[in-house]
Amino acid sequence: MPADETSSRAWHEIVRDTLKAHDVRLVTYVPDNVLRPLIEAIHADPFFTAFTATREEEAVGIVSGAWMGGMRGIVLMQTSGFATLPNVLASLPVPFQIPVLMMVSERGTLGEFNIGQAMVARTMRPALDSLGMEHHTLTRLDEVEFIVDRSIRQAVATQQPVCWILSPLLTGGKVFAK
């Protein structure tokens, strides 16, 4: 798609369209305000089957099972939810070569007030590195389609999970009242 067409779409529209192009039909998520535009766009499109999970670990298990059943899926969560995942990732998708796709809205940076969010933000990338998991931080609108597209291709080809971290530089982050 030409760059001028890409720039006229919001990040969540680009992600939705790229997921569709790769036949990623299942979307499990734990609700999050930053991810709300993507979640709403997915629910509005009959192509997708989308539902909330009670915990991020459950969502990873559902998407892993879907892959084994022949369906591609993605898990959506915020940074704090990622803190519960290293054991699950090390026990299921990484060793069993399941290309679980994960998208994490980043909190804990750029003016964050919640110390818990800040702690997880500092440890998320090192945890992903320790697991040998591919991960990319999405900061610019003009890179979203390329990175998501190529990462899905790589995850499926190598049968390894991938994680996209949505920077507040891209999404605007969570707005805090004074």
The other form holds:
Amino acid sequence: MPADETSSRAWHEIVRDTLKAHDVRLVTYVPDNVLRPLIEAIHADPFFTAFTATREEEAVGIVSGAWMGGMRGIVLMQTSGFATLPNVLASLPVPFQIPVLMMVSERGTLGEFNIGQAMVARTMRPALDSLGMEHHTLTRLDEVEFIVDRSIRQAVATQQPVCWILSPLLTGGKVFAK
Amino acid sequence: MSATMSNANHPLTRDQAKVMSRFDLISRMVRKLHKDEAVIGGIGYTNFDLWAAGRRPQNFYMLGSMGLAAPIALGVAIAQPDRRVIGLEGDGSILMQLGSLATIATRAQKNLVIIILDNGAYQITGGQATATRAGTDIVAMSRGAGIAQSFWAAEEGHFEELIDRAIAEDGPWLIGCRIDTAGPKETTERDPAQIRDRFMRGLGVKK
Ligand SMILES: Cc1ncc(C[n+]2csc(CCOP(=O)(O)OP(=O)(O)O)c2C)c(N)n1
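Could you output the structure for the form predicted in complex with the partner chain, given that the previous block was the form predicted on its own?
Below is the entire complex, every chain and molecule, led by the chain shown above.
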């Protein structure tokens, strides 16, 4: 794709297009404000089957089942949602070798206003590292397509889950509402 | 159709259902599967007796991820809408992930059947009481979540009738079974990569 075309797309359009290019059809999520444009873009496109789960664990279960049934999927969530997942990651996608794709909207840093979000966010990368899970923080628009594309290929080829963390540097994050 | 089923406005309560055997019920169910239906066995003794009821490549055995039998079954059902998918779950496990019943109801997943094996206990961890022992009715909660076809199996014959309907007619279905606290017949082999690989071949996803 030419550079000018890439740069004219927003991060969520690049993510949507890259998921489509890899036939990732199933999208389950627990909502988050920063993810809203991506969620809306996905719902607007009949290519995707998209719906909310009541918990992030449930969403990982659904996407794991779908992969085993031959359909690729991704879980969208907020940092606080990721913090509910270590047990399920350690007992389902990692040992069973299931390439669950995960995208986390990063709260808790670069202007956070909620102390609880700031504290739970610090558990995310240590949890990913101690599970030996591949993860990438997306900070620059010009890197989004390369990172997402290459890491979907790697997840599928190595049969392992992958997690992308959407930095406020990319998305603008969530600003304190007075 | 039996008298108990025809009166859907006045379904059985938990108290009215016979206490049955987990291994016997799972064996009866497996004998009725002739179309390569997928079965997900939940954590606890549920997957042990699924394993003991005969190895099928269309069976998936959980080794952790407590509460996720129904979500995994939903995912398989979405990916393979022409295959019937059955999630087997314990009462303790479904109580941990009740929201999944609302998700299943919202999706109106036609090819999905959830079977709850309710012994009133977290049996594998020592038999501590679950809330169902004090009267919490999972079938009533399932109906409240929006799964209209949620029924207690009155006894073994009724269980078989419900299975016949659930694998032939549009779901989603939830079948509650009261079971005793007998131990499982065997122990599932704990080899997750092999379980997943066999299951994917059993579903025709891998050749
Ligand atoms: C998240 C989580 N919490 C607790 C446990 C420990 N645990 C494993 S099985 C189980 C009980 C399962 O109860 P139930 O689903 O009723 O099945 P049963 O043992 O009665 O067959 C518990 C509490 C666990 N594995 N994961």
